Amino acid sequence: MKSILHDAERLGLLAHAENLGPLLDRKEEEIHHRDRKGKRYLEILAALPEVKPSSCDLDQDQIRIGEKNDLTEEQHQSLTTALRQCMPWRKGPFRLFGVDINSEWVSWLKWDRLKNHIQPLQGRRILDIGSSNGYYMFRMAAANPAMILGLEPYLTFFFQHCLLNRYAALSDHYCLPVKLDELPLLEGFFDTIFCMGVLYHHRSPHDGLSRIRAMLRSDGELVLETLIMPGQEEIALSPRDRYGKMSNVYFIPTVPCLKNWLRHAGFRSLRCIDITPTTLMEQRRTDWVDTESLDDFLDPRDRLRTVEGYPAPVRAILLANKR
């Protein structure tokens, strides 16, 4: 975790050090020995096998780090009871050391989506907000930017990551178990800043994007994958208990609504580049996820329906430049 201080001269947040010191030292007291959680999977890291894989495939839609015959059989099998206790997984695939992990998310489709669509990673500082165990940063590795920084405060997802990247071992890759408001304000730094599936997650998503669009760079692109409500009206749902069984749903603008929001906290050059419904082919359980999945959060007798009778889940991409 604290790599990313070690490399803050080179990468150029020297200036941030001192504030982000004091965050990164809190949090490892916390994973260390206040929560549970992080103590287990700490034992679990530790326990990997100490071997380095023989190949590492990144620009492919199944990511893919090593062989299976980089392992003993004794080796194999210790790491798939390590994977197994880090259920469940959410973004890939992965196929680790042979070992295959088939995610609820298929998540290669929301990057085809949208991997044509954005500017050239390459050379670029890039901010995931929301980083899973990485699938995405380890996509975007694959074009070379300079340096990529994930934010996830979920602990089996922040381990997730822990876990593959121990053995992928890429350089200005680094992922901190935190929330988009906990980290310092780290003002015109990003080139490109990814934020995909949290939005609706913020209590107040004005004060989310004004927050994006400070620690963009002037022209800097900003990724943002949602939830939307369908229709051409300036309106967003705002769920009075759950929504598709989350608890931490507080808003769904219609993509209109979505582009107010955007010029309000100062973007520009607005574009919806893609509109898709998700679907049972791309979330769904599978024996990698001991969870529901969106099978369990529709209603059974109208497939249009969450549970709670809202619009079935459709999600938009768009981009947008600070200007």
Ligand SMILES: C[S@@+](CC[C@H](N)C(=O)[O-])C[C@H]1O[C@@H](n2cnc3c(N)ncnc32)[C@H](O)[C@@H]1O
Contents of the next structure:
Amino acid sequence: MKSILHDAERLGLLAHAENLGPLLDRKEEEIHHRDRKGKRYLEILAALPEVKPSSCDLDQDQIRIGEKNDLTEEQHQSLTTALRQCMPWRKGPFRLFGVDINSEWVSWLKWDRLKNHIQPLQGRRILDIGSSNGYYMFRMAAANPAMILGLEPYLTFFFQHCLLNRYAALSDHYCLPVKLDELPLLEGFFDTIFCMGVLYHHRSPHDGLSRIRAMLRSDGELVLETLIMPGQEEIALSPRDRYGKMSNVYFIPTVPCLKNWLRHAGFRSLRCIDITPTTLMEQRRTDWVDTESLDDFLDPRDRLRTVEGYPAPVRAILLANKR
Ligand SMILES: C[S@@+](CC[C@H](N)C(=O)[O-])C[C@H]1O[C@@H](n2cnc3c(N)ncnc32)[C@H](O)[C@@H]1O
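Give me the form predicted together with this ligand now, not the form predicted alone.
Below is the whole assembly, all chains and molecules, this chain first.
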């Protein structure tokens, strides 16, 4: 976790090390000493087979690290056990030393929707807010950026990324178990910021977007993907209780409303590049997910509605520039 501090000078982050240091100390202390889940994941990582993968292919729908033959039968068994202890695997798919992790989401579908629209990532400093297990960070890494920082506060997904990058061993590739609001304001630092599947979890989307804009360099690009409501009115749904059984969804705007939020935050050159309803082909239960999935979130009598009676999930991808 602290490698970003060791590399701070090279990364151009020295001015922020003073604020990052205490935050990372606090997170490390929590994980090592106070969080039972954190301690369990540290034990899982410590027991992983020590092996170097003979191959690493990040530029594929299914991210592949290592070959089955790189491991002994016994090592293969302990790796599989560790991977299953880190369930649920929401984003993917991955193949790790021959073990196919068939994740809940077919994540390449989203990547395919945006990859040809965004500024080329080579040489850029990237922030991925809500990076989960890093599926998209690995896809970004294939483009050879200057650095990638992921933020993932949920420990299961944070540790899935630690496990994967233990073997991929990418340099200038960091993930911190922190929320956007906890990260010191790295003003004007990033060239591209991805904020995908996160904005509806924000109580104050305006503040979140302003914070993101402040962290972009002057001609930097935001890649924003979020749930939307159908329609052209400038309005947002604020669910009474849950949306698709999620308890932490605060606002779901229409695209015109989302564009207003972006304008209010100061963004320019707004482009909506994709609107896609989420299907049971893209999000479904697999044997790597021990929880409910989209099928359980929709009304069994009307698949166009959530169980709460709201419009079923539709997602949009918007690009915006700082200026
Ligand atoms: C729906 S997932 C999206 C994951 C991935 N970005 C994608 O598009 O598939 C949302 C992720 O954001 C994380 N998250 C929630 N609130 C966050 C916050 N305030 N800052 C950073 N990440 C957050 C969650 O833990 C979760 O892993």
